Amino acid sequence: MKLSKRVAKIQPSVTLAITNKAKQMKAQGIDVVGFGAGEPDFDTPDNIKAAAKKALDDGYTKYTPVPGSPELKDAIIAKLSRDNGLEYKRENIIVSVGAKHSIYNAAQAFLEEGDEVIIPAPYWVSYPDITLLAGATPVIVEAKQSTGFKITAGQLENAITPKTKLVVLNSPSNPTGAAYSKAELEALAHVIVKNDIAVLSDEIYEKLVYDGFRFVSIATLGEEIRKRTILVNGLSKSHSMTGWRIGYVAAEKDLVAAMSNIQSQSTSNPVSFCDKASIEALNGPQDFLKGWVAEFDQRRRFMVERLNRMPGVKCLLPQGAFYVFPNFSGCYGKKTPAGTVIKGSADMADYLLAEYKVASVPGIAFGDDACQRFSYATSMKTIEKGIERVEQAVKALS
């Protein structure tokens, strides 16, 4: 069969990838420590999965409305107004099944042929392939290490054109961690508002930030920034609930009817159950936050002061979510105990997983060749053994 050109333009999710490949070699009974899984270890909440339960004990398995079910919006919008100072309507918020598939969505409805789509690098793999199956073109802008890997507002109007529609902003990032302050987001709306493009806000790390950061949407700064923002979140990170696949947007009223009526032909509603789930999430107890979040702190200092002892070994103390994003370049160059000379992160990663039973992600699959990603989603236990494995594999080159 002659398959679309659509298909050739993109590649499989190189996360995905390796967490499956570290699955498959621990059913095998290899001992393998998984730094790639970008999920929480945690288990979802007792309320949440309760309120599953009583759902399907309830005979809630039928369909719903497209967009969710109305009580799921509100409970939607409460969250917005309490949390972020954001007022929406019903007409403004629609349920995907996962903020991926809002992503989707919202790139379907929004972009066309010709257009360019600004994403920050690194980047989380699935926005360049997104845009593309939109039909648009991604435009990479390269965010260093040296500027705490973010963008600055000169770095964006560089890379606007007549043919810019939108720009993709993560914060906190995947795969980086790193967060963008208010001042710094004011900065980014100014231009976003000056050239009347659009953001998609990509908010799912929202509630897992470190040191006393404070979390600021860009969508309050001002209701022009606001009409012009695709705000995206869901539950999968902040109530580890990566399994039900829920997420959602809150945007003008016009591009969500059109999300609606994409959705409509492909998936229908999100799952019913999990519609009531959600409910009790964002309006449920959220005291456990702050236990995951010192977990969270505790791994990711100790993650990176090891890996900062590593010879040519460089990290950044990550602002928000669980992972970090160590620069091995300088084992660039280098050889194995097996005569293979490490020549970028791939070749880095599959000697970590081959030699050493150590799964991540190559920094290529995210926009920087220079670096590695490790997710801290794990235990102490798990972390402390899969580190000292790194740190024998880099001590091995030579």
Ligand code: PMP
Contents of the next structure:
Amino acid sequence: MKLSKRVAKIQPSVTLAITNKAKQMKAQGIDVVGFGAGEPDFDTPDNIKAAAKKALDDGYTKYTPVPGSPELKDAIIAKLSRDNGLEYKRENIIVSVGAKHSIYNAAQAFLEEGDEVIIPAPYWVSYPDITLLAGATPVIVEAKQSTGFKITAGQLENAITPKTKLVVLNSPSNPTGAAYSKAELEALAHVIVKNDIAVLSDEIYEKLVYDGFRFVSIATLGEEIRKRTILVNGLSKSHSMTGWRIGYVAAEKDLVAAMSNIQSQSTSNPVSFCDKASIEALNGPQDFLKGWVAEFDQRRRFMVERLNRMPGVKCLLPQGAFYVFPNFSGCYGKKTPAGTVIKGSADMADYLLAEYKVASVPGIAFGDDACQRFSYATSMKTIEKGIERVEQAVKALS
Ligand code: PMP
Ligand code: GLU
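Requested next: the structure of the form predicted in complex with the ligand (the form predicted alone having been shown above).
Complete assembly follows, chain above in first position.
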């Protein structure tokens, strides 16, 4: 079949592919350590599951409103007010089938052929492809390890052209865990407002921050930037609900209405009983999070410390999310015991998986070939085993 030109421009999600590959290897009885996972290893809290079961028993199994039920919108409005100090109305909120779908719908409603979208690298794998699927052009701005994997206001300003329509910010970031301070966001917001462009602020890792870091949404920094913000969030990471597929956008009402039209002609409503479960997730107790964050924090410190001890490896201490993004470029040019020269992050990931049974995501998938992404959303025991293997793999290079 002759496929569309549009689809030829995109790749399948590398992160999902690697997670699945590691799961398959485990199912075949191979003792693989999965550092690929982009999802918390904790179970969804029981009160949320109970709300879904009740919804099923109550027969809440039919079509529901396309942009999410009014009750769920109200729970999101209350969350944004409580946690972020942001006031929205129902007309500003749309719930979709996961935050990835929220971003996809926003791109379809907001972008067109010829538009440029500024995406700081390292970036989450789906931003460039979602931009391409909307017919627009990704413009990559590099944030290096030496600048904490964050772009400056000056870099943003320099990347803006008359075609720029949107910049994507993801703080805390997947894959680096870097998070922007209020002052850094103020500087970026100033450039965004001055140039009259919009920002898509992906805040899905908001709740997973360490060392007392205070998360700030860019939308809170004044009315001018709020009007230009497409705020994206969801329950996948904060409530360990990756499989439930609930994400949402808060934005200007015309954009939300357009997204709702797209959704009504594509997926229709978010799954009915997940809608009910999400109301419980947002309105119910949040105390489980403290334990999760403490656990992630301990794993994060352990991984960073051990990685920095390895020859040729350099790793920053991330402020958020559940990934570390160590630089392995000091190993490039070296030979594996089998005689293969490691030329970049894809070779490194292949070597770790084939010879040491450690699954990780090559940095090239995120626009940074010097690094690897290791997820610490797995038990401390698994992390100890995996890090041991990585250490052996690095030492075996010559
Ligand atoms: N944004 C970022 C930065 C992510 O890491 C993810 C993880 N999948 C998503 C959005 C999408 O999350 P989901 O579709 O599961 O809500
Ligand atoms: N966001 C997760 C990750 O980066 C899940 C995978 C995906 O949605 O691509 O691993």
